[in-house]
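Here we start with a single chain on its own, the form predicted on its own, put down as structure tokens.
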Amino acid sequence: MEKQSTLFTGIFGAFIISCGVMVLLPSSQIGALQPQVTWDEGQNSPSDVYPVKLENALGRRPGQSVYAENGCFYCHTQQVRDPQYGADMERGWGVRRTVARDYIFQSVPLLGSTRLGPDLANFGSGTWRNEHHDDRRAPAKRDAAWIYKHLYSPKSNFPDSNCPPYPYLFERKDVGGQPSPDAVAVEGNHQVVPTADARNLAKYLLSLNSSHELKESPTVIKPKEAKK
């Protein structure tokens, strides 16, 4: 009984350990982060900096949620890795390493693990990419059109993409006047155009955006060394 007994503390101890240690204690020092905003001109709110606020202002992240069930998270992460730990910067994916308070606005954070294609967390700063800058296949400019594009078909932005095509986010249309500007392809009198999940998915993107400096993680590479 008296070994039952000291096995049963014995368990109980390590629980409540393990839970401090990877729970509590974390929580405490994270749990309350606050986002930190540089008021520059023509910065009037957080939402400025943290784009994402606005959407989870409603409940709901409609671009996020296409992400997620479309898996994207499956081949590219949200995180950029401090300089020591990897070249994501010299990749031209971020200024400075993510921390924990770029994802204070996001209730599922889509950190992802694996890279079988580039981090996104910069996607929508203006400065990512992932080409050398003289690389003559880079595009003039990743917007929504461009991401449309990839999604419909990767290979024709990158004969060498492992992405796969998401037809099902697009659907056939009469052309009418004229086609869409968001049209990847006419055909005869018709044309494909993205749905509503792809204009969302293109908008979440888009609104990826952590080149913004903070205290704990400073600039590394300055915005106007990326665009060179």
Second form
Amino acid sequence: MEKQSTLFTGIFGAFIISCGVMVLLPSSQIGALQPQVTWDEGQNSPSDVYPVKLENALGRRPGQSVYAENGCFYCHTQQVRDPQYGADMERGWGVRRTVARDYIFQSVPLLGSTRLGPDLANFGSGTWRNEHHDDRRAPAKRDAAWIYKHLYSPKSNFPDSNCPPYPYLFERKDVGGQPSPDAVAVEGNHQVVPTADARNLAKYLLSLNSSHELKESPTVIKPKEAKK
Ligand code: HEC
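Let's see the other form, the form predicted in complex with ligand HEC, since the form predicted on its own is already up.
Up next: the whole complex, starting with the chain shown before.
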């Protein structure tokens, strides 16, 4: 009889604990969040609800799928940690910590599992960087052309880069008249140009930006300082 009551207490206890951790705790953390509303200058009415739209709906295979299919998330996270848990912001990966609302438009949030490469949550924000303040290797800008070079041959941008190359996201084509401005290599009459997948992936990377302030996650580093 005593054994039975222990068993019952165990089962009941496990149920109560999991209910607390998986239902009540998340609900108390994010259940009371109010919609994020941006007012226009005249303070008349909310102008939009959320300023960020991910570059998701392009082409047959949107950039986010190309990112997922190629396993970028194995080495890259998309979550900036609070300063007390890590140096993400010091490294230039974001101006505030990431919160649940940042994934609101993503049916499959790609938070990532391990972090061998830099965090990409704010890659397209314009203030993202991956080098120290005095690093001479800092590129003038990381635009689509820069991303193509990185995807085709990461070592051409940074000789010690460990990011794997993705040459199959590119195709060889005849040069015709002028080589394309996006060509990553020109060999005689042939040029190596990005495929539609590479273009969508670049658009997706450039759309990654969660630097706008949110009520539950105020800006910690001012964007101007982040850019330095
Ligand atoms: C095996 C791990 C690994 C995988 C998989 C991987 N990366 Fe990387 N990536 C790295 C490492 C390490 C770095 C840091 C070295 C560097 O800056 O190039 C990096 C750097 C980068 C950078 C920043 C370069 C800079 O400094 O500006 C971008 C952007 C990037 N990777 C995109 C991608 C994309 C897109 C994919 C998928 C198509 C991908 N990575 C897959 C490891 C990986």
